[in-house]
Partner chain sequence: MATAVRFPGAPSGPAAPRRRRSVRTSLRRDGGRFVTLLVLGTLFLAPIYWMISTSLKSEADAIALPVQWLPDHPTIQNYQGVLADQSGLLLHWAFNSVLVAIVFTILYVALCALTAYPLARMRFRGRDAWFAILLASMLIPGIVTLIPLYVMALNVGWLDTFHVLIIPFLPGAFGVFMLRQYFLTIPRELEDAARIDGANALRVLRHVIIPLSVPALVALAVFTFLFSWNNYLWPLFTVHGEHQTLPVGLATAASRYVTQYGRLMASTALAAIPAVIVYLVAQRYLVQGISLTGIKE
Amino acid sequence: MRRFASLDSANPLVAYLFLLPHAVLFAVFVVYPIVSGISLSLHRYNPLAKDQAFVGPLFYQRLFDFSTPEAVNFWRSMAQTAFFTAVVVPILIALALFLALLLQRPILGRGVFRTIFFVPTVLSVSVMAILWRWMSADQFGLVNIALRDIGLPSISFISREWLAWIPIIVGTTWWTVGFNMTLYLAALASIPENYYEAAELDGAGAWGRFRFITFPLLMPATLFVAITTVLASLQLYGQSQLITNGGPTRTTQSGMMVITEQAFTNHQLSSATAMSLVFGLLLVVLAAFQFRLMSGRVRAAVR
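Assuming the form predicted on its own, can you produce the structure of this chain alone?
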């Protein structure tokens, strides 16, 4: 006890003692899995063999050889994931900001409406996906029943290419927009009211106050919302798996679905590990690029 009592804030060991728990957890749950994954991707894994054959970068080469089915399926699914991200991210940012601006005002039932928009975020992806699959089913879905009741033809959302993206995109928006809305509400509450009062005295209208006060001061929140939404969208899995099962004809299959299929359906763990490492590297590069691009705009906006 005396030895620990002698460790004051000026002792350099104190900093390392505080960092040690995080360093241990980081090494066990981040460094070790990455190193093991790299090693696995360089061997032809066989769970029944004692020694795993070293093949070097073979599985990485196959990923960039478009004559192989692995490369075709992987990069096609990545393009489809990018399409989903490009569509859903602007919707989730713009709609969340719009709802936050509406619900920031002192309107009747504001707390009720905030709760209504936020409640879907507490659902699991399986519950959300089953709900939207039931609503958009080709024959007996709630949407098609409503369309037939008003005399309109039914729409085959699940079995037609590209239309199958509609329940995935709409369901994801309904599921997650409330979380982004809550982040924007917190950011709006932190803007001093005297900024708006000064702008009104200078004759600024509603659009001017939003353009020169609200939007620039929301840029740090927008940076966080954009990065987290992009990364979450690129990891699309549950919605496509449970709503469309990647169909029809693999047109809604995401990158995560192909990696899972390669590992647990085709039993090619080494190939799936190579896919996941390439996918993870792309996420890191994209996140760094996005942060660098938007952080400059944030600094310019808050000056």
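Cool, the form predicted on its own is there; where's the form predicted in complex with its partner chain?
Lone chain follows.
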């Protein structure tokens, strides 16, 4: 009892004791998988064999040898994922900001609108994807019904190259824009009202107030939104897998899809691990680069 009572925060051992359970799990399920992943990618993994043959950087070399199908599929899927990200991220930032600005000041039904825009974000990717597959179905999907109603020809979204991206992009926007909107609403709420009053006294119009007050003061929020949205978009998986299954002819296959296909369909776990490490490295480097690039702008804007 006395020993237990001495467990106060002045004793430095107490802190380590508190951290221990999490640290053990962190070592086993975060650090060890990274280390063992590197090792896995340098061996030819065979779940049935006792000894795994060491092959060195073979699987990395193959990723850069374009006579192999894995290199072709991997880099093509990377380019496609980059395309998806380049299209969807500006939409997810601009539309989120627009919605947040619409809801910034009180208006009839503000809570209801906020709920409508946010609610899709709590749905699972399978609910969202099945719904958008049905929305964009050939004849009886709501999108094609609407197109016919306004006199346009209907479109087979799922089976046409490039057009198959439309349900993925629109569905992703519908699914996730509410989250960014909420981040922007929180940031907008923290802008002091008297900044706007002062600008109004100086004769600033709505655009002037947005351009010189709202937008610069939102830069930290935009930095956060941009980085998290880019990272999430590059990890595109469920939407492609469930709406188009990567088709037609692999044109909507994402990087994550090629990696999991290599691992779990082709059972090439070592090759897939090499892919995932290259992909992961690209993501981390990109996030760091984006952070440096944009945090410079944040400082400039705040100054």
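Residue numbers count along the first chain shown, from 1. Between two forms, the rigid core is the largest collection of C-alphas that superpose within 1.5 Å. The model shown is predicted, which means the values in this text are computed figures rather than measured ones.
Core-superposed comparison between these two forms: the C-alpha position of Ala23 differs by no less than 2 Å.
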